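This document opens with one chain alone, in C-alpha cells, the form predicted alone.
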Amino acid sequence: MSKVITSKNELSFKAEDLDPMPVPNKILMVKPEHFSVDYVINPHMEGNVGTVDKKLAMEQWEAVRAAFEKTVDEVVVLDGVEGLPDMVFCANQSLPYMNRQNGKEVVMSIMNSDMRKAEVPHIEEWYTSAGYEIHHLNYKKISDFEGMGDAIWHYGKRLLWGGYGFRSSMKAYEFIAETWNVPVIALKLENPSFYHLDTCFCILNEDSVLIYPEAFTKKGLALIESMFTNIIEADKHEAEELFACNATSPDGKNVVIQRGCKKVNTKLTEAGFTVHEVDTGEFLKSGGSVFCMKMMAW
C-alpha cells in the first residue's frame, strides 16, 4: 500500500490493520555547544537574535538527555559544529526507517532554509557508520523536506503522517510512500507558528496523540479522529507557547514535555501516561522543544 492520503473519504484501513513496525529503542542528540539564534525563519525566532544563555541551554539538554535516558536503550549524542546554530534540532535533517527485512533505511531532508542546509552532511555521517541504506530526494523535482520535524511514524505501524504547506513537499511524500511502500497521511498546516507537524502533533501511542485543532484544516482533522480513539488536545497558550505538541513518548507510556504544560499534563496524567517535565526555555527561543531535539532511530 503506497499512496498519499489527503482526505477521509481515502482511508481503507484502520491502524490495527496496517503492518507492525518495530518502536525505534535509541535516540540520536546533537550537542548544543554552538546552539544561538542568529537568524530569524520562524515567527518563535523574531525577537531573540542574540539572547540564548548558553551555559543554561546546555543544562536545559543535559536534562532533556538524561529523561531520554529513562525511556529507550540507548542515547547517542553527536558534536554539534560551529556555524550551524540549529543543527542540535536533529528531527530535521532525516528520517529513518526499518524495512520489512529488519534492514535500516533513511530519507535525508533538503531542508528549507538555506542556513541549516549544511546540517544534513553531518547527519549523514553518523547514519553512514551505523549501517543505513541512505536514500537522497532529487532536489530539482522535491524543493524541500524537513524529516521527521514534517514525518511522523504512527507507534509501531507502517504508516506516516507528513505535514506539508510550510517545510515538506508533497512530492516528498510521494517519493516515500513508493520506495518504502507505505502509507502516507498528508496533513496540511496553514498557521505560521506551526511551521512543522511536530510543534501541533504528537502520536503517544498507537491509539492516541497530543494536537493543538487549530493548527489543522478541518479535512486534517477529520483524519487525524478517524485514525486515533483517544485524542488529547492543547490550547492556544500551552501548544504556542510552551510547545506541549512538541513532547515525545518514546516507549508509549512516558512523555517528556516542557515544563508548566499543566493542562496538557493533567490530561496525560488521566489518560494514564508518566509525564517527565523539563525546561527546553532557551530552544523555545528558536522555535524547539522537547520533540526537535532528538532523532528516533533504530
Ligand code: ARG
Given for the second form:
Amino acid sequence: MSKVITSKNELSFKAEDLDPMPVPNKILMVKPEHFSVDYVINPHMEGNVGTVDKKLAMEQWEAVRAAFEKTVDEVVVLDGVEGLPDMVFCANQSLPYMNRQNGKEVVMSIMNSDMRKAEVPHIEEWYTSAGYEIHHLNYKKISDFEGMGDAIWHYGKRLLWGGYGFRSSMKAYEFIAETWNVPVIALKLENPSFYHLDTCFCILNEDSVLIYPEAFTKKGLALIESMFTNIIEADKHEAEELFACNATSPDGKNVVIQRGCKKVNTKLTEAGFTVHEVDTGEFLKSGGSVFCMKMMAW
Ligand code: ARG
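Go ahead and give the structure of the form predicted together with ligand ARG, now that the form predicted alone is out.
Following is the full complex, with the preceding chain placed first.
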C-alpha cells in the first residue's frame, strides 16, 4: 500500500481499513519573540512588511498556547531564533511519524524559500533530543517539502494527505510512502492564496474534514469525498481572510480556530465539535494561523 495516489480510481481502501496510528499527544510551539513580516513569499504577506505588533503577537500566541493546553498532554515550547521571522510557524520544518513498533521517526523539510531554510536545523535539534530517528530528503532529487504544512496525517490512521504545487513536490511523497510503507493521497493546489494544504484542508477526526473546495482540483475533491463522510465547507471570506481551514483539532473533539469564522463555527458546533476561538490577527499578516503555529508530535 506504499504508493502515492492521485485519483479516485487508484483508491483501494476506506479509512476504516487502514492500520491505526496513535494520535500525537504533544504539541510543539516556537516562541514568537523574533516573529515579523520581513519579506513576501505568499500573497497574504503583501503590504504587511514591517507591520507586526510584536507585543500583540506575543499575547495572541500565549492565548493559542493556552487553548492547545486543553487538548493535549503537553505543549513543548522552543525559543525562536533572531533573523528567522517565520520559525514560529513550526508546522513547516518537519513531518514526524510513529512507526509500527512505536518508534519515533521524522522527515526534515527542505524549505521552498531560501529565507526559511535555516529554520530546519534548529527544529531538528529538538527531535534529536527527543530520541527521534531522523530522515533527510535528498536535495539533489527533491526540490522542496514543507512538512506538516502540506503533509497531514489522517486522524488516527497510517495514511498521509499531501499537498503539492507550491511548497512541496511529489517526489517528497514518493520518498515518504516508500520509507514508511504508508499510502499518500496527493492533492494538487492551484490557488496561490491556499499555498499550503493546511490553508484549505483541516482533518477534524477520522470521518470529518473542513475544506475550502475552490482550492482543489476536481480530482482532488473526488478523493476527499471518497475518504470522508462528513465534509464541512468554508466560504471564500472565512477561508481566505480568516484562515478558517487552518483550524486544528488535536483530539478530534475540540477545534481551535481563528476568531470570527461564524458560518464555519455554526457548522462545527452542529457536528458536535467544541469550538475555541482565538485571535491570530498578527500571524494572518504572514499567511498563517492556528494550525501552522504548531507541530503535532509524540
Ligand atoms: N510566512 C510563512 C510562509 O509563507 C507562513 C507559513 C504558514 N504555515 C503554514 N503551514 N501554512 O512560509
